[in-house]
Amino acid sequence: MGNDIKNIDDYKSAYKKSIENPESFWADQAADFQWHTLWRKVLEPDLRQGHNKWFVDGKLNITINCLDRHLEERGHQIAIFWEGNDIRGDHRQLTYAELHQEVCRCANGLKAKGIKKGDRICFYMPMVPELAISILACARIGAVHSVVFAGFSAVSLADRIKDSSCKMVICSDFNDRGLKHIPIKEIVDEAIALDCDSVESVIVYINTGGIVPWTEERDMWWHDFIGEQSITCDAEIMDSEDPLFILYTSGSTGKPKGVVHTCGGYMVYTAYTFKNVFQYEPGDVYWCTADIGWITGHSYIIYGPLLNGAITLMFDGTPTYPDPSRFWKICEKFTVNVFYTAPTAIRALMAAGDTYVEGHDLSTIKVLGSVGEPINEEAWHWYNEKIGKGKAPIVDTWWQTETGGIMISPLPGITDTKPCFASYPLPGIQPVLVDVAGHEIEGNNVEGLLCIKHPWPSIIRTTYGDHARCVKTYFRPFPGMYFTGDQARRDEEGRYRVIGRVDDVINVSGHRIGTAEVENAIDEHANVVESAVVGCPHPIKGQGIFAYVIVRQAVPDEVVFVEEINQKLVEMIGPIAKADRIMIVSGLPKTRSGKIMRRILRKVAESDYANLGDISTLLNPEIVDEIIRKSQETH
């Protein structure tokens, strides 16, 4: 790649070059891949309306760069490592030039089922070879690939299909996650049942076996649909700005955001930053632990790996089946080189004991890599000095869904490290903290609100249907700038630390949900007036949720009541939306306008009664007291 960073003087270098002359930064970094058409400009900007676009009238497809032009050098090379849920040794291989040819085959099926240019194909599966098969396969004819989260439940998946029109829905028949068995067809099924017109197949693979319900004239079993296809298949050739995917994160409001990626740009960050924040040689052994139902996995188990020719591992299981030694199993079976894994994997290895790790060969790790959330110095520390043996950086990677690809991290072996810190922005990213009034905030050793200033090529595009939407979250508070909607610290040497949310999103276990998403569902409870939600400090998830309920009539028994809350939260949202607190009460602190003051509530819930603020002009200050009471009651 063009500008590959090896020592710190190409860092700093390329940091400069692209922060004074951005576009031809950015044209060095194009110009290594395939272009049917060179762009006509490198770059649009627009931070005040969200209308940015990066290689103006390229033509691409991105697959031909994740696979066509690797054929001659590496076809024979592997592509795609997976491993199994399966303990028995459950595992499989494709080279470059086999998994070309499986994503043709079902790029031609897609075809066959009248899937065209723009269509919209939503996933609900599991970690297997077919789901990156399939996405390849919609990029690959200008398909709009769609992927949910599988421990989402029916009504979440549905509210996602229905935002988008998808026309059609890839799922397996059953997912297992350790020793528990999805009947994910199923789930699928009631989606579809509520209102999700807009379906007209639903391809099922078969993960597991088992008989699933099924309806004639909509549902085809994966083998079917790939049946005889041609293993050769035309790429599409799309616009730069064509949307190459849509991917839902919760927001501060109920309803999620379909973030939208495009191809050009999209393409040359993730390839560029996979091949320098992981440092990555040719013929590592790359293994993201990530679902690429989120972000991560579409960026950084997909497209940036494969973008680089390189070797990506799958894996469709858990940190801890059988045991807490999985991962490290893994490491030591596949001779991982680079590893990049969240904080909340981390804890809780961490919490089952070091005799998990000792036996096993991790010294062909070279790279440590963190994502999802900030990591705490204790976790820090322990995959430093357990898993890196202190030989292997840790790059504790920040960025989201919305940029596309990492924005800031260390470097490994050429920029420092320093616990809980994403530490330095990497060429063409420009942070900048302000204040609450959009005031810049000089300096080292301050905190703000952490935005960015100029463009990126990855940058999202819109929110699916709904741009103004868009400009309203992202652009519209700091104008000129992005707003992350993060708050972060820069020490004395110019590293970032990011603290967290300045919205009502909880980061759990890496995963964001919106507060108002998880009121909504507990509100449901025919017997719930009002509840209020925020954030809660949790050992192993890092947030947990914190709910605060008023309900119509006595709850007999709290022990039910919290059960059937928390049934409600997986049948509407997921079980990565149960509850770890809830509360009942009698009323919720207020202002005289009728706002719920969470930073009250947040407070209470991390034990910080001491730092409530002033109380005295809320409508209510005395029920402040009684839920003081009863959190130092229970807990």
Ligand code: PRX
Second form
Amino acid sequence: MGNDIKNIDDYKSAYKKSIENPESFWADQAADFQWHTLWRKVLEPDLRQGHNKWFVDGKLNITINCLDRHLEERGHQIAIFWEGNDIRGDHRQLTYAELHQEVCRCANGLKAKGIKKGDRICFYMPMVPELAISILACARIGAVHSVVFAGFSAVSLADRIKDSSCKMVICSDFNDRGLKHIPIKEIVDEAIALDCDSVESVIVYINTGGIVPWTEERDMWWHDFIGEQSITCDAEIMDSEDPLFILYTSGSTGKPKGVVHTCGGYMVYTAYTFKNVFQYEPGDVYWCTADIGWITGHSYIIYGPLLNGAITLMFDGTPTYPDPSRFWKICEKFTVNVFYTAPTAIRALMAAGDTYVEGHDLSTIKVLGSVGEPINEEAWHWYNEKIGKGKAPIVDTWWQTETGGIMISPLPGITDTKPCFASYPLPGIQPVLVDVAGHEIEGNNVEGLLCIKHPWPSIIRTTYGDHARCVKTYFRPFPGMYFTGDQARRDEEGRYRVIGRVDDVINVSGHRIGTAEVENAIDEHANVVESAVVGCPHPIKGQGIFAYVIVRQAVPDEVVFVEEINQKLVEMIGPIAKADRIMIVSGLPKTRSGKIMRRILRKVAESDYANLGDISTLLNPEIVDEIIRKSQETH
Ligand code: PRX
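And the form predicted together with the named molecule, for comparison with the form predicted alone?
Below is the whole assembly, all chains and molecules, this chain first.
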């Protein structure tokens, strides 16, 4: 049986075993679950073509392990606590038994609508329990979920629906976030009108109430959809390597890619990392503030916690509504023991001032987590002192959509913590640093490109519909290794600190945005000839979006122009892609072969004018002076 890590010796021996004999190590962890048929082979590795297979020929259903397996022991225990946007006592709760019934009802509803194993279903929903219910229902019948963050625009939603030809969309009528009232169903209709011919039905959950556009033969209310359905539903038997879900994420080129995770390996890895990284103990209330539209929500609001029979809290609001004490009020109200959030939220709440924290009883918190981007030292100390009162270790967890689960992280109370360091790899994870030529950089106190040497159970299986892209992005850059796209440091004691992306991906408030996507949207503006987008430091978001734009005709009013560009970004991507700075320039620094020198644009965006490097080989070096001058004038 899988062993929990309770002290440093456990960690050391688990790590050692996981490296010396990974197959036996992961077989032990997988033995904790209910399998319909045991695997024939633990691992068939392939770090060259990316066809890594785990628990080969094993058969299971992840929802049996999330739900049915717990019914006897903890059927009456809370599975999900839910807190709404509205402060006026808007909360709900579901026990494991209730969640099981709701999932079965919904699964039967899906079947009644003709959904079968392997069909893709798109979710565009607020953070309500029905989202968790329907995701699990989807997994129960073997359909593949593709959750799209409900902050994305109709255009982005349509791209994702089309890419995986989803047969159904599950959405709500509206979504309230803070004081914003978002017309979710209207956005879904707009998206479907953009040639989403695969969509046969749309299920609409009444979240706030209100009038929504309706297409009679296609749309159905959630309550009618589940209404008469039975509360039992046999789970579809899935192969370990059958897809469980698709989640779109931005890359350096082209449109977002659909990262595919499969049933067996993802289950084993998210469950193992959840219990060990958060040192979850039965009865603890665990709260991850992420949205289920991102991988953190998939792995550590739904699957990881439920696989462990945990109490997971879902919050459908924002950290600052109605004021910046909201998180701490919720921690107090639900006596939260483990709290997992993103540096951007920590920075925003820190900036709001300590008075919002004071007076709230946070004494139940014993572990704090951080995810999504590097946490800066100031935010780390504030989190440690003001929220953890110096008694709750911070787990700075490094991982990615593609890794499925946490890869590098301290273990609270077991390994030490050091501000800004994700620190040590979890069992099964073999990080390496390489130089651009792919040579491994050995020793400590070094920096390089972060790769992973050996497959782990929840490694990305493919990018939906385009395996070649998956190989090119992750497995070809450094043959025999998985390439993360991140730069990292290893300190004297072998701890890792992930510094940031080395590709053209910007991490805005912990969300990945590809510069190419932003440029494409900006170029849609009639007066834009060309644009180049880079990241710039931002006190709250971590990185902001800095756009250099060449216009066709002189702009009479820059304020209006900036608004128009931002409108385009909201329309094409969503509000998260709004630019923080837009600079109109007469040209972009280019090499003689016509390539934009982004390095220079990045340095200027960071106001680091002294370290531009050699600009003499540029086609148009004079443009650099113009850009610097403009940057200094407007800063
Ligand atoms: O650059 C790293 C950064 O976020 C990227 C992954 O983004 P995404 O796939 O959206 O997943 C975010 C949630 C897992 C990484 O390539 N990143 C994530 N966590 C950390 C981090 N950078 C530094 N420290 C972290 N703890």
